[in-house]
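To begin, one chain is listed below as structure tokens, in the form predicted on its own.
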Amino acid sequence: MLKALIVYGTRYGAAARTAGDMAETLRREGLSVEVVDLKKAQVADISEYELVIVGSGIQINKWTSEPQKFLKKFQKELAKKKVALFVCCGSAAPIDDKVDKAKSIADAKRKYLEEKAAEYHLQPVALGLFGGIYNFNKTPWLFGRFMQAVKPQLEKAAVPQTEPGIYDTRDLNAIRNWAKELAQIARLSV
């Protein structure tokens, strides 16, 4: 059975939920999957995995630190494996109707995925750009002031509240389809 490792860093839960959705899909596709929240656990060795998926939430234009440390630590090993990168961020699902959505998405893909892959000299088999989660219940005070301006836009765009104060802009079908494609890629030339 092919083995996949999904590691991630998250601030408000989007990357965690996305990693869980990916894991479910990959398991249905016949892969053995381990999921690691890098804030809670470390990974000592990646040699047993055919596919390694590294993800992060984005806040203030930055990846979380834990997945970046993972990429740095395993840079040489990852260069020899099938690697996929994903991020969850608001730029992937622009809600401001004054923003050029296609440009916003293309810029986010370049900045958060292509440049990150280049930084660690990786040739990913796939890059996943998914929406984020706006959690008004966990927002720090200073960032919360900025977020209050976003709330009316989320409501105007009819973004669903999954729980009170939590708006989820992720497209679950896109996440599951991306994971299915990764399962097919993992099976190639094994």
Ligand SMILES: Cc1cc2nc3c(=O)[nH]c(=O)nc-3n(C[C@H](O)[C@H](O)[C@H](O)COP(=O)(O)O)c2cc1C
Contents of the next structure:
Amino acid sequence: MLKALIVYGTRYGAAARTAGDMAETLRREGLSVEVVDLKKAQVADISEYELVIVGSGIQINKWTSEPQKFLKKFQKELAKKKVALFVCCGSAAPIDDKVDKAKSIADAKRKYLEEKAAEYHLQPVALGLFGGIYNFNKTPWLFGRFMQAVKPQLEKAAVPQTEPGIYDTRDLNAIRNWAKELAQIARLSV
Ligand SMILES: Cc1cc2nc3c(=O)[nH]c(=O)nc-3n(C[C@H](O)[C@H](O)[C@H](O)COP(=O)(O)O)c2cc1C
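Right, and the form predicted together with the named molecule of this protein, after the form predicted on its own?
Let us now look at the entire complex, which starts with that chain.
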């Protein structure tokens, strides 16, 4: 059975939910999958995995620190494996209707994924750019004003609340399709 590892760092929950959604699809595709929240646990060894997926949420243009430490720690081994990167971010699914969506997505892909891959000298088999979560139950006071500005845009864009105070802009089908394609790539011998 092919083995996949998904590691992630999250602040508001989007990368965690996305990792869980990916794992579900990969398992349905016949892979054995381990999921690790790097803020809660560490990974000592990746030698047993054929596929490694590394993801993060984005805040003020930055990944969380833990998956970056993971990329640094395993940089050499990852260069020889099938690696995929993903991020969850507002720019993937802009809620402000004045924003140029195609440009926002292209810029985010370059800044958050392509430049991150280059930073760690990786050639990922896939890059996943997914929407984010706006969590009004977990906002640090520092970002209170930012979140208050976001709220009317979320309402106007009719973004669904998955729980009271949690607005999820992710496209579950896009995440599942991405994971399904990754399962096919994992099965290829080279
Ligand atoms: C304070 C704050 C700053 C953010 N900055 C960015 C940003 O620079 N670029 C972006 O695309 N999304 C930004 N977002 C949206 C987040 O990427 C989104 O909330 C995402 O779900 C974060 O991932 P996580 O839920 O896994 O932590 C920001 C959100 C907050 C609350």
